[in-house]
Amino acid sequence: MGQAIYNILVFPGLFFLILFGWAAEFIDRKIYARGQKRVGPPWYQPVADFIKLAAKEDIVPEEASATSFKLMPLIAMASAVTAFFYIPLWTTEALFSFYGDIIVVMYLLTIPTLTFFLGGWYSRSLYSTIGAMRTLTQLFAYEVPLFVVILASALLANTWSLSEITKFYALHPHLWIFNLLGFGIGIIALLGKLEKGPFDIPEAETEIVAGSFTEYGGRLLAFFRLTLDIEVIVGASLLAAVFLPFGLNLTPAIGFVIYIIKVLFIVILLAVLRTILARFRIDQMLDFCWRYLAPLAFIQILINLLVKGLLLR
């Protein structure tokens, strides 16, 4: 009891979460920075951005829902953080796992992006319906491509467990190479997800202040802020293990070592395609995703049977 705890809270847990996030951001703030010829932030920026956020008042809009208002940050770090918890990291076992569990997933990290729109919706401000809007929209828009690549890779490995995905690649370690195409639709279905650009429609400052989010501040605002930053490592981890699944069956503290060099190149790719990228109009992005991103999505699908009819059989 006493060690599920300490997984839970502390490692591989929620303070080893909040830690490589703030991590995570850094490294993308500085990318980005570097990219428009800019110093960027010190190290200890994103801490410094939690602390200044989290010591001033909560307010809340006299018209918004109070306690739905409240909630929601709440409802969607908590999701974030029991997404990660069912996913392999280092090893060919997820801390807790069992058959069906990339649904599972698949749908906890679905819940913060509902609650962007729940949350903008209840503030009762216009930027924050706008945006609310907007988040709504993109989501039937990445999510349909994301989800097909996820359970293409399922569907070579004939499971439908994350830590029997990673075993079954482990075993056939030739195999992954296949998913190539998967992965890059996954980078840029993930950018959808976390709202970077090109894809930061939601939350466009220069057209509706900050989205969802504009009416948010103080501790409502930090932990949202943080599950943002949590759902980039819980993004990246799941690629990762899914499609990057190498060095698994190895000690666990180079296990542990090829883990972070996984997350840290996604996290690095992220922030490179946003920096070089422009902002997509909404229309342009769910064009891009339904008349492009889903077609290739469902190749993917194509390949892996004749992959598994082919060479599997």
Contents of the next structure:
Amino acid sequence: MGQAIYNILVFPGLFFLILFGWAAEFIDRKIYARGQKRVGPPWYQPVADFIKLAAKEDIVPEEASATSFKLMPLIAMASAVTAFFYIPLWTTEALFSFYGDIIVVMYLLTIPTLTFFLGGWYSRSLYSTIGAMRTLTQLFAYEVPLFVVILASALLANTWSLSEITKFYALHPHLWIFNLLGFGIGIIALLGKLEKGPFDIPEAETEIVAGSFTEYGGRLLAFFRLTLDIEVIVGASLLAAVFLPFGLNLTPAIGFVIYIIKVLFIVILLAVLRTILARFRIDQMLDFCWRYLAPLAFIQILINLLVKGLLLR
Amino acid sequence: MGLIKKIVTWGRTKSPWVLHFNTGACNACDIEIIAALTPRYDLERFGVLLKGSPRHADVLLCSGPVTRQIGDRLKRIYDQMPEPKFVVAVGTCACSGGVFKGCYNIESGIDQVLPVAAYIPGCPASPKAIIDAVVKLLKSLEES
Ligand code: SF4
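Based on the form predicted alone presented above, generate the structure block for the form predicted in complex with its partner chain.
Let's see the whole complex now, leading with the same chain.
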């Protein structure tokens, strides 16, 4: 019991996630700044932002539905952290696992996006309503390719549990090669999920102020920002577990270092993409996702079916 | 208690998010504010970010002498910002009315409408002066 609470709250749970999320945010902002030939923020910037926001006044707009408005950041954070426990990190065994947890993780990772939508919708401001609609429109664009490539990888491993998938890839170390296309699609879809880089359409500052978060301030905004930081880590860990199955059978210390390197690699990839690409319009994004990303994801399924039929008999 | 207060003050001085509002300026001061936020001066070094929504902002950068028409709007935007909040008057116009002082259609300075935390003279105020003022404002916060 005590061990479980320690695992959930401290390591590798909430506390570890928050620290790692802050580190990832710093790296992301630093790379973004260096890409523009700036010095960039100091290393403690995400911590200072969080403390400042947490110490500010909470304002709930008069027209907003107060309970839902205040509840949304907490639901978002709870679901993002819960998803983390089902992902195998530096061993082939996740903290908790059961048959079918891959579906649960994917849906838990969708809930933060839904809370961004509901939070924006309930704040009743024009900007946040438009942002909320865009969040939902974007969800339909990237979610299908992301689901399809992760399920394609599961198809090859012939299981519906994340821990079983990593066990399978640890046993067949060369098979990850066939999932490279899926990894690329996963990275692009993750950019959409995190509302970053070319897909920051729902919170485009130059058009709709701050999108769904326009009316959020103080502590509630701090929690939303923290959720986004945590989601980066959870999303990157999910991609790392499914597509980069290296160093899983080593001692925990080395495995841990390899895990950190894998996640940082994905974080840096996301930051570089965010720096070099300009924002799409929402219709261009839908077009791109459905015309190119989704068919490529189905090609990934085809590849995996062939590999399964020909190589793994 | 003292420690928590110290940590909160530290957070506030390291992460001032600014909101820029034109209260009737001739636009030169606005351009200088924008110039201060470009990569050339890189205000993110001090944690400064430009925010579009008053709900996210800590510092309200105002430029211009406050025309009669914009006075109400300025007050409304100020009310939408969560506490603690600071107003910085950028440019001679914002400090005192400048060349427009005494005109029939202006209020002659931000401090006629809102409490001002820092004044930046200059017509227009240069980016370096703006950065200097923000840093001084943060220092005074730290000391108080
Ligand atoms: S201070 Fe000078 S530059 Fe600035 S708004 Fe007034 S007239 Fe324009």
